[in-house]
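Given next, in structure tokens, is a single chain: the form predicted alone.
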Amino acid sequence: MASEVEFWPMSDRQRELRQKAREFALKEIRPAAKALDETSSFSEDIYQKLAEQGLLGITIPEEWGGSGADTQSYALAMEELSYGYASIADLCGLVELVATLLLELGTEKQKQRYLTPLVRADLKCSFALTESEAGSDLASLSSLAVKSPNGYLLNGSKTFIHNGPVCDFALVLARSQEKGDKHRSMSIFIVDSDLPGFSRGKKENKLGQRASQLSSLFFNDCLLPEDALLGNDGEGFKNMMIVLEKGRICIAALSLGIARAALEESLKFTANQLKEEKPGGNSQTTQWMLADMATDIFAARSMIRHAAALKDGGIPAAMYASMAKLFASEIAVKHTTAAVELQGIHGYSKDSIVERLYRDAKVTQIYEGTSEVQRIIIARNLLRKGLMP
């Protein structure tokens, strides 16, 4: 009988980062979880020990202080660090966008002073996109930074911001063109926390992720040097475009860590009622509930494995990474809520893993696009091309 690893052929290096990620979620992640989802806290010693094990920055190239492995390598340890806790994961995936955009659109200055100080966790950084009006559509937004004599003026707010509490700088989406096509005036700036202008919000109190810590952010006749402006002048939107594909293939791969979490628990829960010879080991609704789950896991894995296949030999993966979060992050929700079921009012208490992971598996339907436009992307796709190739 073939092995995963003869089924799914990996590299040496794919192999020896998925090991090293598994590792590192069951000796540093899986014993904090439980305090860090109570305490809603961030973690300084997990983040500096994940950029000392190369998991900060994983497709970023090593003379900038990453891990210089591709998409594959990035999926398989976003899943095994989901698997310990989906907020650490969600962090180490904020810190490989954000690196993705300052390696894609920096200044050799810009890379020295953020990209490596990032990767090796000198720096915390957030990625603010989201307004009050302007959330899935961020042709709504509203942020303006008006060219000054000395850089740009920036006037605005963002909400629900990734690491806004504690972020040292945000990559900051704004308006920087008042007139024109509403798509082509917005360009992408680099916000350090300490100037003058720059403000926070409270914490957020999250359903789940709660060690993944979100707030508003302000900015009040913020000014910035000219040097802050990321890209291009009125291509922001277009450059966001380069991490829209590995930011979901991304949260595919953390929902997938927590659906098989939600497996390994339920196992764990009908083994001992086997054992403790209680009829509800034995019954065909739990037999089916572990098998649709392993189901829909492989074909989750089986998806993301494909999508990031496709971008790392530079192919067009957009619909295929969509397909891979709808699919991993509806899956995530749908075994959450039976593994929770399975296990009744046990399930339901804070003592239990399956609690939080219910809690944890909510937001993937949400963020990096919701469920609906996933769906938008993939049936536009489709329509453009007639059939699926």
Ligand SMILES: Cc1cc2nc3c(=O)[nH]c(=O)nc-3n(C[C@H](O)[C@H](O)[C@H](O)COP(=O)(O)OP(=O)(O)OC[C@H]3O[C@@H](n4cnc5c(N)ncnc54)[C@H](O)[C@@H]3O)c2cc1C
Second form
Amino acid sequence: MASEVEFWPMSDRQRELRQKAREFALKEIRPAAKALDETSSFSEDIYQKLAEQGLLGITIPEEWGGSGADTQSYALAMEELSYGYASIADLCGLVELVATLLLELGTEKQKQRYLTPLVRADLKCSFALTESEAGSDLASLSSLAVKSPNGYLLNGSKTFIHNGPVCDFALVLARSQEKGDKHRSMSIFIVDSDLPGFSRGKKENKLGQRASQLSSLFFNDCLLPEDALLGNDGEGFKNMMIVLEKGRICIAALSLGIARAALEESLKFTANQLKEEKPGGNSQTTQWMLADMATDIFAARSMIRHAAALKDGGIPAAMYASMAKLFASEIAVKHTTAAVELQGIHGYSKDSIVERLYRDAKVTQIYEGTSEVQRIIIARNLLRKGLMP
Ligand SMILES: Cc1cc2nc3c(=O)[nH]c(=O)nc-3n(C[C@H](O)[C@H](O)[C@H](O)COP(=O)(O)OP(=O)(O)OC[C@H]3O[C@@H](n4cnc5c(N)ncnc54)[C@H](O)[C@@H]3O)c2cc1C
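Target state, the form predicted in complex with the ligand; input state, the form predicted alone:
Full complex below, order starting with the chain above.
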């Protein structure tokens, strides 16, 4: 039974996972966030503990080592982890997407070799789509895997790849047919990082989410075995859509976690101002800022729960997932900016949490489909299907 009035009914399982993620965020992530941000380092310790807690592969069935929970539980957990530190939540999101593709498309052998070790944190993965000339427009990617007698010969490069500097394997989207329809000539390959011809670029130096490790990946005459192909040849682009909704719900929840942390810091600061009888606390400007933050957070949470519930019900959720991602990422940027302003010099200082939240929020408008791309998807859905019910 719920001990509080919940804004949305939760199953015991959903509440349990949210609680587990909340406690983990408070005990393990929050205390480490500042140092991880300052040193831009990967925390092997936290990665292992996430797996021990069942927070890697939340929607992956238990028989493959996951927690077998639904998308709503996953979204609740992502909000909590991101409230702890967005880089850690994004690491969970990466594992979830790669694990979902392995689960849905993998052969028994591929699942045994990669899926269970991944959700147990014995392996680290990357998900490599973006190229320097193919970001939003993935159809124009040029990495090429040519069929050879022994498998596929892969040439090309990927850029800004999460976990690039540390991954043991990457799911790589490449063209496997030189001619023909752009969308029907791509395949997904599982590429081991110890293969000859695989190399990594330098670690990217980024504005925010600095503990997330990013680099380019290069494939130079990289000979992939026959069974490196994940799913059918030529169906890579279509298969990517399997994780589209989940990926956007995930980043919406991550953005929400950042916004919630900004509200919490703003409330603490304002309460202190009121206690010390400083004019800021009582001002209408401050109070409107707090009210707008809380209202947008409530709206974003409702949108995320709605999109996740549709997905769990097997109902197409693409437009709602895009709306949730668009709205949550926009309010994360808006309200982390407001949180810095509210605190003045204190908010601008490296000693404050909101300074990091402000930097961590920006990328949520860029990755997993930019805000412009989400608007295109929403408009296309509206024009195709008419007004929402
Ligand atoms: C921190 C971080 C982590 C990332 N991790 C990964 C990863 O693990 N794997 C991976 O494959 N990629 C990753 N990416 C890359 C990310 O997916 C791309 O940045 C994103 O797809 C946008 O592509 P782009 O940066 O090339 O921008 P572009 O596509 O070049 O877009 C530039 C601008 O043009 C706008 N634009 C583009 N097309 C249109 C259009 N048709 N109509 C209107 N506006 C348009 C965009 O909205 C944007 O404002 C990561 C990026 C970052 C910053």
